Structures are given as structure tokens and as C-alpha cells.
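Next up: just one chain, as C-alpha cells, the form predicted on its own.
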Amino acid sequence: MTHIHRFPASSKAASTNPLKMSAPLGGALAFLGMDRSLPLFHGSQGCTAFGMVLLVRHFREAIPLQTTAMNQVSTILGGYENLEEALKTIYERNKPSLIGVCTTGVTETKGEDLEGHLKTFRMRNPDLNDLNLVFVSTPDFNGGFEDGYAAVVQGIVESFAEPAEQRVKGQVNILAGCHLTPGDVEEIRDIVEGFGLTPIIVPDLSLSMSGRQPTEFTATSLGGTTVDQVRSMGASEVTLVLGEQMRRAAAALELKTDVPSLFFDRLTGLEASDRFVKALAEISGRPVPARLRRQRESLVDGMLDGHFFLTRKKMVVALEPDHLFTVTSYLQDLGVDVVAAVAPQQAAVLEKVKAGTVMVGDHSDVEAMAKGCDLIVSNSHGRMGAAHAGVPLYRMGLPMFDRLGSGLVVTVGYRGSRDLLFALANIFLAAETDHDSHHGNQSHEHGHDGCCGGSGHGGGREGGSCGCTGA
């Protein structure tokens, strides 16, 4: 597009309806994809409480997350004593296999020496040398959710991955970005294993955040990638890098292990899925499984059916940068006119996003640009702006606290791409059906299934997909 309006300057003095989430929260999610791990926020109790509530509401699971409980005195004089006490207490009580320390705005503003803290802790506590620790700088005021997640994955790789003298045939590394749900990660694992390959996924949220009922309470994550698996990544044949955010972690892994990388900017869509499947066939030397061939045919047929309802529809998308690129690219594959793409923070991948306007903003910007559009795609915090603009909201991304099963939604590969297409197309198909039901027969519309839900105008329901207001 030659008419793209990139990064227009905002006239607002403050974010009035934030889209952005903090870097430590993204870092905590990455640590939750490691087996028996416990993220620890080096900051105040409030920093941890808000982050934990958001993750609990999204995944509807108990979220292990601890804090060093900084107060006004330790913030000014230095928080090492709090950090050391927290690490020793967690180890004695919970015996986690990994403790991941994320800094916050409080400790970063003070300018605490995190690397120095780690060296001091090791020197003063030689009896805890077997405790796996990863310290990552994730200030609240720099970057966002995606940046914190990426920094932690890089920290895990740099801390544990080891070079190997021999390669293990069929073993592949996968660096999975935070734009992938636990359901997406599970789908990717199934596709890779379908070629006879053995994946090591870092982090693996599909094993820890997909919903489990343990027989006993545990204060650590319930599953995920083990530290030993990360150590063995140097023996893999190749690293599959999923998302622009994973480039630095992939470079760190390649530097330590000499394992070559293959980069995939998205796995949603026909062409994107084809590239991924072709790469797996070449790595494994095996033909594409019949199951995937059937799924590809189903996606192509779905694109044929769905284009009647999606072509030329106007949409606004507001998501984390890699997720934003994935969704806007796929929508344009389907013939959608993406009027605006809004990200919470700057990122390199935004240069590749194609939309009428690409900007760093919040939900109030989305609301302003969505007027007259057909659909908004964003997280649950976008619901109020969507209501003000009078535009339906399709929920994607994190947080999604007003829907069940958000962590298990699949939008990658042929199957996930097809399901996402149907979910979007059905919104407009339902709108047409509701409209016909409402306006096609005035004598029967109220009281039957339709946009008024059987209650009729003024029946207590605020509008329907046909656009009636119920007033």
C-alpha cells in the first residue's frame, strides 16, 4: 500500500483507555512456560497483584507469582535484602526447579544492579548453588508485554542452553512468541510431530496453561519445558523461530550452540502454513501427512466460501505487535480492508504491517478510527470503545476475561486459519440473517429469533448485530 499513514503523532497528553500491558507481566508468562518454575517480581506488592489478577482472569487458573514486597525504605536504600530473603524463602518452601526474577519500575528507577545481585546471592549462599535462577531486566516504563516475554526467553536460553558435539537426528528447537496461545502451541507440536520430529518448545505454555487439575496443590507451574531440555537444545538440527520478537533469543541460541535458525513471521494463513509445512518436510525428509493435506483442502474451500462475507469489509485491529502483523496480514489475504492497525508499543515488525493507518496508541484511538467500520479486533478491554463506536468487537489476544477457553483458541496452521476465517465470516453472516429476520417481516420480527432476541424494541436488550439500537 502506498497510501499507508505510519505512526501519526498523537495529540493526547495521556492514555485514556490503555491497550498496553507491562513488560514484567510478559516476562512472568514466559517463565510460566517452564516446568515447576516460579516467577518473582522484584518490586512492590501492587505490581505483582495487578499482574496476577489479569492472568488469572484470562486463563482462569491459579497463577504462581511471587513478590519481593519492596516498601518505601527498601526502594530508596536498595532492595537486595528483600530479594535474597524472597529467594531463600521460596526455595525452602516450594523447591521450584527454576525461579525467574523480573524487575519492575520501582527497582529499575532506583537503578539496582541486577547482575551484581545475582553474583552476590551466589557468593553468599553456596548451599543453594543447585537452584536455577534467571534474572531479567523488565522495567515497566520501557517496552511492553511482548518485550518482557522476549527478554525472558533470551535470558533462559543464555542461562541454560549448552553446545553439543553431536546432533540428535529429528530433534528441533521451537522458540514460540507470546502471540501464540497454549492451544496454538499444542497445534504446532502436533504438526511438527506429524513429521516424526521431536520438538523442544521454549516456552511451552501448552503444558502449563491449557487447564489442568492437579491432585495436590503446588505453588509452582504445573508443566512446561524442563531446564534439562533447554540444556539439550544445542543438539538439535535446527531452531524454528516463530515471531519477530524471538529474533534476539534465536541469535543468542545460535551464538551459543551453532544450531541454525529458520524464521517464520506468522503461521496463520494458507501461504504461511505452506511455508511452515514445506520446511518441516525438508527437515524430516518425509512427505506431508495426509491429515495436513486434508486440512489444507478444507482451508482453501473455506476461503472460497468465506470471501463472500469478508471481502471489502472494513476493520480496525489492535493487538501486540507480532499478533497485529499476523492478524492484519491474514485479513488482507481474505480481502478485508484493514483501516487501521494499532499496537501498544513500537516494534520492528510494525514496519511490515499493511493498513490504512499504522500507529502506536490505545483503545481510544481504536474507537476514533473505527467509526463507520464493520468490525474491531482486539482484546476484552476494547469492548467499551467498540460500544461507543457502535461497532462489533471480535476478541483476540490477552486479556480476554469475558469469554471462556481463550487460552485454547487455535489460529495457526491450516486448521486454525480455517477456524478463524469461519469465526469472522459468521459474524457478518449472522448479521445478514438477523437483519433479514428483523426487517423482512415487520409483523413477525419482534418476538422471534433475531437481533432483538425476542424482546422487541425497548425490551431491555441494547441492539443487535443488524444495527438496531433497541431504543
Contents of the next structure:
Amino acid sequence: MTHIHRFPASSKAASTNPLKMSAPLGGALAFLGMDRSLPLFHGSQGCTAFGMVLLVRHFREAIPLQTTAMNQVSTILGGYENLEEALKTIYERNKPSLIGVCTTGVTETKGEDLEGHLKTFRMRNPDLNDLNLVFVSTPDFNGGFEDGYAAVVQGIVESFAEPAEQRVKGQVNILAGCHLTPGDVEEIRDIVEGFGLTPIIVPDLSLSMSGRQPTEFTATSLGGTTVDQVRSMGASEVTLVLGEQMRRAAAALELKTDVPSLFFDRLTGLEASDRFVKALAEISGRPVPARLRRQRESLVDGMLDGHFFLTRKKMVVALEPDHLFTVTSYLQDLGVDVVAAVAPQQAAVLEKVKAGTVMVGDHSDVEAMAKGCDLIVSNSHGRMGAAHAGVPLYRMGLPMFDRLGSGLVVTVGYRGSRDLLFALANIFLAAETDHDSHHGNQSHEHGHDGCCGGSGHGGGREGGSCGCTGA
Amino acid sequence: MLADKIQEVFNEPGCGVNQAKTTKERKKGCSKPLKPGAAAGGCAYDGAMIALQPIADVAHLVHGPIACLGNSWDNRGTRSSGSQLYRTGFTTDLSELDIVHGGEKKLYKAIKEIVQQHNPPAVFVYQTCVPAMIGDDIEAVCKYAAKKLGVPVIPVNAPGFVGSKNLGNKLAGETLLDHVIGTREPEVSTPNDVCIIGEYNLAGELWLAKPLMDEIGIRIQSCISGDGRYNEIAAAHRARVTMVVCSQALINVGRKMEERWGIPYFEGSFYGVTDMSDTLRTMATMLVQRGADPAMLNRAEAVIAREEAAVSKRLERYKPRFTGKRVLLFTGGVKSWSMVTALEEAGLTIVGSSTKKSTKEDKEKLKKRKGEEFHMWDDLKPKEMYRMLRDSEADIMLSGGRSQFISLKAKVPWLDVNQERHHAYAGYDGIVNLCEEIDKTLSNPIWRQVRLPAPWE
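Let's compare: the form predicted on its own is above, so bring in the form predicted in complex with the partner chain.
Below: every chain and molecule of the assembly, starting with the one above.
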């Protein structure tokens, strides 16, 4: 890339088909990776309802999420009473092991004093001393999904992690960013455990959001990291920090516990996975397990087989910042020409993103920049823009409500990297090989909604933009 | 001003519940105070959006921070036969700076951009909590924008914190009454014109009823708001009869259209064979009373007779399969009554129904028909629902997406009968669709397998 066009000024007043999701929602997701927890939005009930529906549609799981149900009067006069009542009600009804409070635009505009609220609550309710609480400020009008998620992880670590007298051999902390799916987290745990290490993962969505079958119905999360595990993070040998968004939580943890941090900006791709695996080998002092060695070979082989179909393909990627960095970097590893990288909100990691254009924008920007490209990589909301631009959409990120298993997709490590490569390459391979059979008739018509968007295409490179994979 | 509006919709004289109340009770309004930590459901903005967004050719612009639209857009299955503009998510995405400086200028700029780029017949602007708190006057901005840009710009003043989804529905109705209905004259007007209120064309349901109405000669002048068009709704005051489908939500529109333009309304439903026939019959009768050709009545009866016979034949095949099968109905209550009728016609046994949003009359009707033993829950806790299903007190649950996992985690068949569903259940064809879906789910071989314990346990 000779010239990168960074952050072209957007003077738009109307965000059209937004890519952005709110900070409290990201915060809620982080809380869902804690065992038997219940996230609570301090705001009007719509804030909760919308967030809940979005997560339900993505994960196809019941999402525990509550509201302080602010009304007009409490919004003006201040919402402490609502907050207290909500906490007490939840405690009585659901006995969660953790209640995580996220503020919203409503309570932040009023300027509620969250720290003060927490103190007042503790003072007025000594009988609820054993109730674990984390209060995090996540205004809807500041930052986005990733920021809320990161703030909550930081809040969890700051609230519970304690320094320890002694290190526990083989115990490692993992701070997992929101670019990792529950499936990714599971894969990472498998890799780490393969070295005989014992990870404490915060948050651990793989235990709560990957298809549980409870024996009793509870209104809290069904698994995840326990508060006690977070307390014992100070006894770990090292903290593995996964994603730029986790830097502040990592710093907070290191400050409290003196456990040193190792930072990984991504775990997708050959070299990225190598770095991770090498670090684990060094920490554990063990050789790389045979399983991982085989997986590495398989990824190398897959890169050799698959590169034909990805070289110089033009793609536009629109994802949350760390996810955007991960995916665009991997695509460039594979020889893809990333025409544009679009993030929903500003983030430090965007400085590292390489693409023809790097910008903060929405799906209408993606649509405009994707004209003539081969593929769009984005969440399910990208389907309309993709149809308009006549470019196929490969779904990644959140929300992904029109595909099953979106929470379990694995794109980290050798195996995940290989599978992602195959999934992308197959779109083009299928378009090449299937083209003759279903495009025999020159005057073909494409009417499938969200598939081809009715764009005309004849052959050659343009054939790749068909996306009627026939799969 | 908004407070007056809220008071007014709470005082709805067309509402049966309201009529039964004392003056003092009526003043209190009908929104129950929400319990913090135990409340569920949407807010007023949500309700307003649900009621109006199906107007397909309009640009719907949400004035607020990202949460209000960013988390919610593209999540309803309402369908359009033409324009897809309603599916585009527009928001001012207010940032901290906007909140300090006020969002009015940004709002105007956003409206202008939308009008220039998409040239819609109108723009609807939705107020949300945060701009309402900082005092953005969306009504003034809309007025100014409409004048400047030469396009109707309609303020929908229903910020989330004023109340529930239901209140938002009503405020949306008031918006149409104040700013839209009666502002245009229709190009064509016939004595056979009806206006349908509260039908959102989810999964294309309106289109199951429309062909029958066409055959009878009933013309849908406008539908509020499923597959709606701005100009048709603006001319809805020339309809001869209105049908209020979702009476709990939008009765205020039906009643005020009667008050202002003398258009009689009736409450009807497209769900279930009996209700569907009643609806067609009532519609034709009322149109004839207002001057339509009396032959319409005969046509209606002919269509009803034919369709009822056909549907009863088509339902025959399900009856033996459904015998002894018990259904737990959890629709929130709005459709409970008509659904009960429909399902029983197909041979199912209803073991209970939620009545949270049902009217007093609906509950009475249920009691009368089902006997005192029939379960009716105003508020069934998820835990109890889970227990009932796990203990096999029902063979299938029909509900909205919110409670699907209670059923699925209990390994009990479940069917979506609410807003996110992908199948149309209205009209005669719809009831057959519903039975087909229930049958498919009930007879799926997975149920036996998923209930098996692991062989090592």
C-alpha cells in the first residue's frame, strides 16, 4: 500500500445504516462472561429491551439483562432510588453472584454520580454486603460497543483482583477482547491448556454463551469466570492481553497485582499464531504439542492451496476496531487488497490498520466504497448495502442474526485461521466453478434478496462479485 | 405539551378498560409503574417506531445517541410491496459534543441530507430521551425543515422514558392524527374504501387478507401502517369505514377519525377462521350501510362460505395429528383470544394463555368459553413457565421470541407467533400455515433424541 487515506473527513449529519452499537451493550456482553451474573442498565427500559433483542438474535440464547426502568420524573430528579430498588429486587429474585451496572445516555446526560451511588448503596444496605457489584460508566453518546466492553473488563479487574503473596505455577490470566467469539475463547483455552497451563479468562464467554443446557432455569448467566477466580488473578505468572482494547484493563491489573503482561494484538494468521504459541511454550517450558504442530502444517498447506483465489481480490472490511485490525491484517497476509477499512467509532488501534482508506463510518459508507469490489466483510446489517452495491457479503462480527452458530465461529489459532481462509477462498472458488452452470443463460436475472443485489456481471474478475456460491 | 398528550391518550373513551374506571382512576392513566430490576419490554420510542416504521416510503430518522437506533434497526419482519426506504436506519448518532451544544442544528442538517439524497414523500423524526432531556425542540426543527425543504417533516414526540411501548403506539397514533391524516385528498375515492389501523404486515400477513377483500370489492384505501404509503395515509380521512386491528394500541386513531370525519370504526381481527369471517362480514355490512352496492354483501357471504369450507377441509388432516396435543399460548395477550379460537378449530387443546395485555372483555370471553379451570396468567414468571414445560404440562409453546429459550431449554417444541416470525398466520390461509408449522415442529424427530441422556449417564 503506497498511500493510505486515513480518516477522510465525514461531514454527514445523518448516520445511515449504522455500524455502531452502543457502549452499554458491549458492557453487558462482558458481564455475561462472568458466572451467574446479571447485567443491569441504569436507564429507561427501552435501552435494555433493544440491547437484549440484539444479543438474543445474535447468540440465540436467553440473555439476562435488567433495567432500572427510569421514567420522566426519576430522570429529572435523579435515579438513585430506581437503582437501589433494582439491585434489591434482582438480589431477592435471582440471587446472582454479580450484578454489573452500566449507565446509559439517559443517566449520563443527567450526570449521575456512580461512585457516590455505590457508596450510598453499601452504606444503606449492610445486609447485602455479600452481593458483588461492579458499576461502570458507559454513556451511549461516547464511544461504542468495544469501549463499553473494555470499560467493564477494567471495572471487573479493578473491583476484584487482589495482589498475592505467592505465584501459582502454571496459572495465567487472559484478558479477552470482544473481537473474540465464545468459540474463539474456547479455542484459546484449549491451546493454552495444551501447554499444561491453567488459564483464568476474563471474561469467559465460552462458558456462558456457547449453547448451554441448564437443568434449572435461572435468570442469570449460566457460567463464566467466577468472582473468586478474578480475585486470584494476582497469583498468576503472566497476563496474556488479547486485543488493543484490553490495554487499560491490563494496566489496571498489572498495577494492582504486579503480574507482568504479554500483549497480542491479534491471534489470526500464521505469524500471529506463531507468536502466541511460542510465548506459551516459553511460559510453560514445554514443547509445542503435536496437535498444534499438525494444525500449523495444515494452515501452511491451506495458504498454499487457497492463495490463488484471494490474491489481489478487492475487499472492504467493516467491523469493531480490534476485529477490523485482526481481519484486515490477516487479509493482507493472504495477498488481499483491502480497499477500505471502516470502524464504527474512533479507537487507538485504527492507527495500525492498513487499507486504502481507513475511516470511521457506517454501512452507507461501506456501500459507497465497495462498488466494483469483490467482497464485503461485515456484520449482518451489511446485507442491504451489499445488495445495493452488488457485492457479496461475508458475515463476521456482531450482530449476525441471519446465520446460525455466529457465536461459535472460530478464527483464531492455526485451525481458526485456516478455516477462515477456506471460507473466504471458497466464495471465489465456488463463483469460478459454478459460474458456467448457473450463468449459462446470458440474460440471467438475479432476484435473490441480499445475495447478488441484481448486479450485472459477465465473467472474469467480475464473476467473483456474483457471490451466488451455490453452497 | 407532551404531558397533555399523554393524559389525553390515557383518557381514551373508546377504550373499554377506561370506561369501566372511575374519573379518579382514569386520571392516573393506564401505565402501571414499572418495577426497577423486574421490568421487561420496550419503551415509548420503541412503541412509536413499531407503529410507524411500516410506512414504507418514508424516511424514519431517529434523533438520539446510537443506542436507540444502532441496537434496534432492521429487527422487524414487516414487509413492503414497493419502496424499501423504511428499512434504512437513519440516526443523528448524537455525541458528547452534540449534547453539550444541543442537537437541533445537526438534526436539521440530517433531515436536509436525507431529503436531498432520498427524496422521500415525508420524513418522520423520532425524539428520544437524551435530546428530550437537553431540550431539543424537534417540533420546531421539523416545522422549520418542512418549510425550508418543501417536504412534510413529522415530529414523533415519544421519548423512551415517558412510558411503555403501548403508550408509544398511542403517541404514534396521535402524531398521525395531528400531522398526517387529512392533509391530502386522495386521487381516487370509492364507496368501497376502508382504512385498516394497527395491521403491520408482518411476514406479509396483510397480503393474505387482501385478495379476499379484492374479490368482495373492498378496497384498502390505506393501511396504518403495514405496507403503508405516506400519501395514502394522509388521505385516510376519505375512507368509508375503518377497521381497528390492534385495538389496545391504536383505538385512539379509529375513534378520532370517527369524531373528526364521521368514519365509523369496528374492532376486528384477521386471526382465526371465525374472526376472519366476522371481519369480512362486518366490513361489507358497514360499507353497504354507508352507500356501497348491496351486492357486496352477497359477494362477501359467498367468499366466506367458500373459504370456510376450504379451510375446514384443509384442517381435517391436522385434526387426528393434533388430538390430545396441548398448547401453552404466550402472546403477551394481544392476540390471545383470536389465537385460541383458531387453534381449537384445528383440534388442539389450549392449556393456558397469558392475558397481560388483554382487555377485561377479552378475559371475560376467555373465561366464558374455556371455563374457570383455564389458566390465565397476567404475569407468569419464566421460572414457573420453565417448570410447566419441563414437567410436560404442554406439548408446545407458542410465544414471542423473548421467551423462546425458556421452551427450547426445557426441550419443548416452540413456535414464534410474534413480531419476528417469518410465517404469515393471518386469514384463512394463515391458519393453515400456522397448523402446518405446529405440525412440522411437533412431529420433528429431534424431540425424542434431545431428551435422551448421554449414554454414560
